[in-house]
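Shown here is one chain on its own, the form predicted on its own, set out as structure tokens.
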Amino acid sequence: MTDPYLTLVTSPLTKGLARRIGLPRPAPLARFRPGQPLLAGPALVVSGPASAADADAVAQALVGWDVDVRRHPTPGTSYAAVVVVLTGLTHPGELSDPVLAAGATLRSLARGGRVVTVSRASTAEVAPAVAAARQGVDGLLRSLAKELRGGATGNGIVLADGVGADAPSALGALRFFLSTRSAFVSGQLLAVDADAGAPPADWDVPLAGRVAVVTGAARGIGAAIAATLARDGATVVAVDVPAAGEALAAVANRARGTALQLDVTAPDAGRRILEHALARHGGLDIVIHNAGILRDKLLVNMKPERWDAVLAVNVAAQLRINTELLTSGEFTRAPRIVSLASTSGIAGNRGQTNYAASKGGVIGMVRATAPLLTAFGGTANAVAPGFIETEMTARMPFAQREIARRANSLLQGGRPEDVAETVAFLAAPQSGGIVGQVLRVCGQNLVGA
């Protein structure tokens, strides 16, 4: 789905009226393609004396990752990122030195620029002035990505106790919110819980010999998933009803996949998932619920079948397929569930209660999914997306699109590939240390920031 207005405000035939009548002007975003650097320019690397050991660790590991690290700013350098380390943090006032070196240097930050915070977690077992000043991160990083333009991005790891700065899924992490793969991730902190997790053998293929299987593959944001975990070297099951089944037999046929058509509220959905992955390719080890429906209305008007099938999809069927595999003794290869959420279900959403229940409801079930997932290397994590283009959201009214469109730091919709990167992500294993979380891909949008 096109956006015409973003076609606008950056045509060179037009670019420069929409300058000179002050019409905002959202920066096309770049995303991944295989084969390009890490990084276009060179990383900074900035920290104070107590998180100058954590810091050097992050330089080396993006030296290793053929980025050229600086470590002191230069007047009239352009950095294609930015990495505050603050994970020695004792007091808030320590926040000053880092902080404001890095912020001298975002007027030259590059078009689609990163900047990246590490730091550790806010809990009670830590003495309040500590407490302080890890919590001031958030703050200060959720604002600050509301200040970056031309693209850039800001993100956050938050470390737990015990957890080094180059553990795998800390490490990977930061990969992550460098790379064009988080084009529209922006303004969000993630929790990384433990040193679970390794590097992959090939960051190209990241996913080599893995099998997935992928709910609601037939189109959109499902399908952009399945083609997503295909590239970076999975075997792909792709599901879908079977009224989409010429649809998704396309999208397996590109995936190099199969397709196995069913209702994922089908009773029996999860036995036939695991025999058909086990039968046709040895295991299974990722589980994508992309499949869902949206059914509007507001709660005054709401009746039964609609509330009923929203959440019957939505949730109560990843609930039993998750029920079927955790007790088959068949999914235990460091398996990864990846469920999708979405902002409405995080801020609620008007006319939209049953859809918004169906996708907290999701939200709970990761986190308490995501424990039984441990003994095994596993993980269970939720990607909420915010407004993605789509056939659903173009059938949306034209002020209401335009609305939701623009509500967030980036001015613009982001793409399925956007959420596709982010679940790919989540599946591989350099993310195992990454349990029970929800990262949004909205580009910070104002609903549930």
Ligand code: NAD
Given for the second form:
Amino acid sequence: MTDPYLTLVTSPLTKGLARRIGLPRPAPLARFRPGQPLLAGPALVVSGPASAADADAVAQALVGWDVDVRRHPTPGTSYAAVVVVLTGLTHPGELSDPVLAAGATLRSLARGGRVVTVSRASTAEVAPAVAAARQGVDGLLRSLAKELRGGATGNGIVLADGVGADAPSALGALRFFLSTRSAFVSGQLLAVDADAGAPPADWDVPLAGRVAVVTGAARGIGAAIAATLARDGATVVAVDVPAAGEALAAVANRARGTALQLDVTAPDAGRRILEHALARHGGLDIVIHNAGILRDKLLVNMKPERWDAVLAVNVAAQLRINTELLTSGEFTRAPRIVSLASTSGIAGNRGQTNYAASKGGVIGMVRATAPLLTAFGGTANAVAPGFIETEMTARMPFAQREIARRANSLLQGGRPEDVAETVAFLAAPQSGGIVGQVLRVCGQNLVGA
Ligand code: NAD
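Having displayed the form predicted on its own, please output the structure of the form predicted in complex with the ligand.
Everything in the complex follows now, all chains and molecules, and the chain you saw is the first one.
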């Protein structure tokens, strides 16, 4: 899928003209390539005095990942990343020093730079001033992400009380947000609720030894997920409808996995997935519920079959498969469920009441499924893509597509790989403390952001 506008404003021949006439200029985003260093330049870690111990822990982790870490801003230095540690806030007045220190470095933030806040959850259990300071980070981060340019992103990690800044999932999230794996994730605050999970033995293949099923894998986002999980070391079972058999076989071959032709709405879909994974690969650890369909219509014109088909594929099938897996006694090795939601399921979208009901349903489903998995060290989470360049979105009418594509802080659509990287991150062993969450991959979509 191509974006001719992005080519126009970035190609050497036409970019000068685009600048002169004042066209908005999306920056090409750097994507992850194996072997790439985590950051291409130094990282600055700043904090207030009450957060200094957590900032030390963060800095130490970065040093362990071969990052050039600085603790004090130096004028003229171009940082690849700025990490603002705000875990010890007790009053909104304490935001100014660390936040303004970080702000002063942003003019020289590298292209594709990263800003990450680390803070604590604002709950009704803490004092009002503490809650105000903590919730302030949310507003600050979302606004800052809208100010960044040059393909830079801003994201936040929100720790529950009692979870350390060096908890496996806190550091795992930090690494993800710093890396090019999160190129199209911006303006997001990800909750880390437990000190669970473990760093992988090898960060290059975090999914080594794991067996993963991906539904709807014959094309689009599902095909990218299959390839990304395989790259990260997983053995992949690619599932799609029989009609997509040829494309499915090609995806499975590229991933050096196996193909299973199956309609996920079949009553025995869960059992067939499990039987295939056990027989061919000796177990099942990760399920990615990606298969999904659209049948858009205004509710006033909605036929029952359009409503029912979307709910059946997008959410009811996931519920049935999960029940089968959870009651089988075979899905117990720190299992991971990652479901594809959508920003439509959060913000709503005209003509998509059925789709948004199904995707909102997925968000509710993972929240209530996650506790059923904690006894096994398991998690359930959702990924909500915004506008992603796929065959599905290529079929949208031109004007509608162009508006949807640009209405985010990065001024462009994401790629299937961007969603796949986020899915792989949530499926990884270090993400065991991220439970029942929804992480948006939408370039900070301005609708419902
Ligand atoms: P796509 O239409 O390109 O691919 C979907 C795949 O699912 C197809 O291969 C299809 O054959 C398969 N599938 C459909 N029904 C199935 C069934 N009953 N059983 C098994 N397989 C089935 O879609 P995509 O753009 O790659 O989207 C993938 C997921 O991401 C979907 O859940 C979609 O709702 C979600 N999503 C996509 C976007 C986007 O911008 N493309 C945005 C938000 C969410």
